[in-house]
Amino acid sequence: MSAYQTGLIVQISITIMTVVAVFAMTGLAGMFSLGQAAYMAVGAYVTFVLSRFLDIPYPITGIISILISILLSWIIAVPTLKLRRDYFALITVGFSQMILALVLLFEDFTRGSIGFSKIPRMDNLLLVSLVGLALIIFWIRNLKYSRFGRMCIALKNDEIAARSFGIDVYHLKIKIYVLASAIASFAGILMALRNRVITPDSFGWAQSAEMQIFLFFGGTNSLTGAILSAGGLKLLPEFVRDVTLFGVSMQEYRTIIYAILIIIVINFRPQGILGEKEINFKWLKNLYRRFKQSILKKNESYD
């Protein structure tokens, strides 16, 4: 497998991770955030700035950065999740811009807009990315069908009704927001290891908006839709790389392409491509059962 193909698989894995995290927050609990890219920035910068200046192995600083992201998300969530959902979304945008401003302010450590480079190469990055992706999908899938997930869905459908049934709505929101932020931080570390350079432009609000676009395209209520949408739409620009429009590669128009696709989906299928459908392996069990029954019938006819 070439380095380009490996890098592309890692990139798609990172994208799916972030969209799955947004699914947990938006698809299950109905919380809309445009600041998840900020936690990717925290994960990336804290990991490799500490590693370089304190000479600590980056696996250890990676754990530290995820813990810092958890702490920051808790600090943001405690006061803001008491507000209405639209106010919370606006605050997440402000938080995202604040993180990027801090990156530029401490340019002696982060190198500001130039970008933080010389990130060490990780030989088994592909394996780590795929294993991490599989564990996150498994975790969120089980979360959806757990008691906690059912409470999140109740919160999303009707917050007042959820309160009336004794659900602690406030702390439930905090938990799901912290969970999504921790996953975003881990994805930011992998992104830095893949690119081997990090810049503030990589973690703007457009990155957070892209996560929401991928989620809405696949279906906010479908984990399968989120996964397929994130992988497919992230791979789409690679198919139009050699196609040019007005002398510019179509890959540069990917944001416009995403916006057009979302407009089409919202108008003709508001619930997303898959809606609430999930792909499971029950059909394989049914197929095996039918096959087994047909074999038994044949044996009985021979007898």
Second form
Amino acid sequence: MSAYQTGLIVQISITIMTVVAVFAMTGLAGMFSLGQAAYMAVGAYVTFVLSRFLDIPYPITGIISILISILLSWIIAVPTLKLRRDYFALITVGFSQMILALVLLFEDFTRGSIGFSKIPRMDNLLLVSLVGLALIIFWIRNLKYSRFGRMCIALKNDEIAARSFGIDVYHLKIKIYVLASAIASFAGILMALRNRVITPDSFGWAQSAEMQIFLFFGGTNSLTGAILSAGGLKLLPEFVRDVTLFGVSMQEYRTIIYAILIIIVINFRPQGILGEKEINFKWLKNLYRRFKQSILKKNESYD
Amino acid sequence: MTEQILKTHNLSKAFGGVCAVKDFNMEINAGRIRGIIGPNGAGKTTIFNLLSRIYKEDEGTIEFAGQDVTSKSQIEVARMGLSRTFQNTRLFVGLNVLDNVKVALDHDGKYSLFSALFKLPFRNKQERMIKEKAMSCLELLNLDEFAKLSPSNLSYGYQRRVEIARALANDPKVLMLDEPAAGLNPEETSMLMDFIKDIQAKYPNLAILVIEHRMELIMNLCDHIYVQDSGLTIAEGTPAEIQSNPKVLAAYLGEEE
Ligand SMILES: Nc1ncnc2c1ncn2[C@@H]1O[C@H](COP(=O)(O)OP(=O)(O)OP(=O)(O)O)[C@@H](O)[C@H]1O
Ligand SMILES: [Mg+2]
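The block above covers the form predicted alone; next, return the form predicted together with the partner chain.
Everything in the complex follows now, all chains and molecules, and the chain you saw is the first one.
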């Protein structure tokens, strides 16, 4: 496999990871955040800045960075998850701006907008990314089909009704938000290892918005929808890399393409491509059966 | 059977200048059905919202299961066994009928988030127990054939029943139904009233409180009725007493004819 292909697979795994985490937070628990990329920044910067300046191996500082993200997200969640949902979304934007401001402020350590480079090479990054992705999908799938998933869907529908069944809406939301943020920071570490350089502009709110776009495109209520749409939409610009428009590669129009796609989907299929459907074994079996039947019918009509 | 389960004393609530509920006194015993009737805006739903602690009262006390619950939260009284439905259907979209019923049991589920994420054997065992309990609730109320359906595929009358089944899943002490027949056609309405009677037979220790604004509907359902008008209790008593009360006829029936 070429370095380009490996890099692409790692990149797509990272994207899917972050979107799966956003699925848990927004799709299941209805918390709309535009700050998840900030936790990627925390993962990336804390891991490699600490590793370099304290001379600690990065797997250890990586774990520290995830713990810091957990703490940070908890601190953010405790006061804001009591507020109305729209305030929560606004505060997450503010939070992500704050993290980036801190990166620029501590320029001596982070190299500011020049970017923090010379990140060590990780030989089995592809393997780690794929195993990490598989584990995260396994977790969130299990979450959806557990009592926590059901309670999340209930509170997303109607918090007052959820409370009337004894559901502690506030604490459940905190748990899910912290979980999603921890996953994002893990993805941030992988992203740094892939790019070998960390720059603040790869963690802006546009990055967080992209995660939401991918989720809404696939369908907020479908985990497999989120996975497929994240993978597909991330891959899409790669196909049009060599196509140029006004002398610029189509890849540069990525954001515009996404915006157009999301406008189309929201207008014609507001529940997302897959809606509430999950593509699983049973679904595939049904599809196969229907396919077989239609072929049989065709044969009959020839008789 | 004579155990008093829920009681209010001079319960009052105003919104801005509007008195939604004023000095409301009621009590209900285990195994009984009582009704609250009154025209639109009489304050019936506000009474339920006060009892279930969605609103905080301005004055008065609420005693539930032998405790003063005025300082308790909505979640706490729900967990103590005060269950309710809402005036408009609030089944959870994205969950099938069975999962909707499971939600009522989920706060009490024993497995942790950790065992949920890793799908540990303990989680599977607990999930099976939750499923059994939810299923037996649906079976008891003859709704089990709908378990796998999405609520939106059910008729309005059945959605109401599923909602009531869900409110019963956790074996509450008190069940409060806010206009359960609202939006139903006459046939569905009479079936729903039979359904509620059936519940009383199947849950002998349950106290049921029903809100309705059409008086004739709960006349042969309740033992005792409170008549509300503009926040005040204008009459209370057995259905027969209510029907012949001149105040009720004037203020309530009169305007409907
Ligand atoms: N959250 C609120 N804020 C302001 N006013 C409210 C609120 N809830 C209820 N009210 C007012 O309190 C009064 C009683 O309302 P409530 O909903 O309890 O009536 P109701 O008897 O349930 O009527 P309906 O038969 O229409 O359901 C009304 O005047 C209503 O406008
Ligand atoms: Mg009402």
